[in-house]
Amino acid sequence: MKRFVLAAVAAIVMSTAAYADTVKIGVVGPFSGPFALQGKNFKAGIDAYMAINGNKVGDNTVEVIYRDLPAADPAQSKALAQELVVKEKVQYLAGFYFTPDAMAVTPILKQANTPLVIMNAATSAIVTKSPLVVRTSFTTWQTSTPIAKVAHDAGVSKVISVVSDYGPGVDAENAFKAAFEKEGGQVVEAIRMPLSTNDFSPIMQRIKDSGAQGVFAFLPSGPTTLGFVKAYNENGLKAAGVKFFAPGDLTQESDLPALGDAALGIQTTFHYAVSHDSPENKTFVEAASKAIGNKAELSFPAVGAYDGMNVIYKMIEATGGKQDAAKAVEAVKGLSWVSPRGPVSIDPESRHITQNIYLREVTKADDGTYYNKEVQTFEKQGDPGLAAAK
């Protein structure tokens, strides 16, 4: 009987040790619904990182648990995060495509002793809501500021701004306006559209009536951006010579086949293009394409997720797999590495990613495929929006 009891206790200890050696990461994103491709890219980036680097950090096995949030829903986002922390006992939260969903989760991080790694949501202020937030994606201030110089250098002095009316859209509007006015340009009108807008003809008419030489636009990547770019062409703005300027959300690679020749020549500024020429990106694209199943579907959320996993792996290493959110975040402040997008680092003060921003132009390859060709580099860009948010 004594041997039986000792064996039972040993079995419990062993099973507890095995359980303790598994570090769980909870990822929230749109894995169904109209933005499902973005969630699919999250998973492709995560799968690619683990395929290249394995599923272990030291003696700890990494397990990823996914939760589906098809559209922006802050209340549901918070509920899913709480479920992951309490029920699934995740040590890290990550993902989050839409800003309102990420914002909703920040109040629970301290009590949950859980870092949050933002793989997409692009409003500057997210990192200010909790010292346990780290961003590996980008912000719309970061990607929208350089395009103002591009517009000015193209001889455009009057622009109309059109954005989706939510956090990143407002950030994009403010970023472009501040930078364009600094260049000596004028924003003649600023239009904010509800996120649910899908008929853009009235907007195109307002752009025509404004007398602007160019339009600056921001919408979240997905079906709406596709509709907006098509409307720009179909309503004669491109033919009329109204120049189009935007951050790269509007020409994500997965949308280019549907846009076709209508997208040719559109210039955007962004932190990543699938065509980026580097050995690191070649390795990433090969692994991520295999994970997603179709290279044509590969887009920017995948690289945010890939680099997010790199940061989390460093956190796990620094804490020895123990749950210590403050120590985990402290360990990655100032961290630098060569990403598939180029050289990057985590700013030790803001916990936001510093990276190159590229001017890209939609181009047609010899094989008939469309891609974003990098034509200019704005090096080591931080986030101007953090200063503006104070």
Second form
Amino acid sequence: MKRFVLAAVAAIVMSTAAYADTVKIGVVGPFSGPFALQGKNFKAGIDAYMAINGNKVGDNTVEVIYRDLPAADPAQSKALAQELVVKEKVQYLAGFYFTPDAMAVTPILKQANTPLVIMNAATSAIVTKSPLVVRTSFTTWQTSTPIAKVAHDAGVSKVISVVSDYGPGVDAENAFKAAFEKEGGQVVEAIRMPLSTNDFSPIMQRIKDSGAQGVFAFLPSGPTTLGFVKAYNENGLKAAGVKFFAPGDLTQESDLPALGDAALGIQTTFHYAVSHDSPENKTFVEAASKAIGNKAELSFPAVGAYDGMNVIYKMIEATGGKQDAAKAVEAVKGLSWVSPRGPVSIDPESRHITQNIYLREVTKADDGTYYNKEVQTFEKQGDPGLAAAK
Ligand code: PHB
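Alright, leaving the form predicted on its own aside, put up the form predicted in complex with P-hydroxybenzoic acid.
Shown next: the complete complex, the earlier chain at its head.
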């Protein structure tokens, strides 16, 4: 009898130990190289979430392990994800700034029994590649659709489209075209540039030559977007009255000091502005500024990461810290909460985030700093790209 009791106690202790464990999250992002500031924002969002909510979910301690992926590199992305799963024994994969890097990881999720919580990559189709993908960022379909109405309302009927030639760029081009044609507008030319393009003068010449009244543009945020908007100003397009329409990737807050007055008045549509006026955002901006060390460096990947952590904490709670990817994902389908960006929910079918998209205008504050001022809200936007992604 005594032996039996001892064995039972030992079994309970062991099983408790197995549950009351460290749950590891492997986060892949650009933490060095030209896009390092974007990765730094992932980390700031994660640190802010853990500073506010602690590092415990029930009895489990959460640990985040970072891996650096400086550029879009699918083979390296897959290798890093495999190393995180096999060697580090992470229960969750998260982060992923560039679409090709997220895409490369989807085939390993099922066997690894690991959900993938995408904190940035914005091509619609990613969520269709595995039932274990959940996304807390945005899609370029979601952010580029409303700007077409803005362009039409501004009296523009002929636009030239310029995008980076990869997933989110092609999606942005298709989204803008579909919505703009619905408004009665016309895309007179559609240019797709290699992702590596950094001399934009020839493109600016083509925009001028096209005779379009406006340009629609998408490039992934970073040195790319800063260079493109600078070129638009420096090549005289702004002065010539060619109007600029884009999703908010093109005017991320961390680029605004370098753009200066030249960016004033640029209108973009996006899911998040650092200036968003709400108590939730105030709490977030305070914590994320502290984490990043300089409020001027805050940008949208921080909010994708912050909300991604919220989703992962719910998953850990629902599974009691046990590795069960299907159960974890099931638990967040339909989940709704108030994010720093506004009210959001996880669409139970697509596992992508439903959210408000805001029209914003680059504005100078009294203290001389620049910000994206929200001027209009397109409420509860799902992903219009999902039909196209199937
Ligand atoms: C992407 O590769 O999916 C991506 C990267 C940066 C952005 C938007 C989309 O700003």
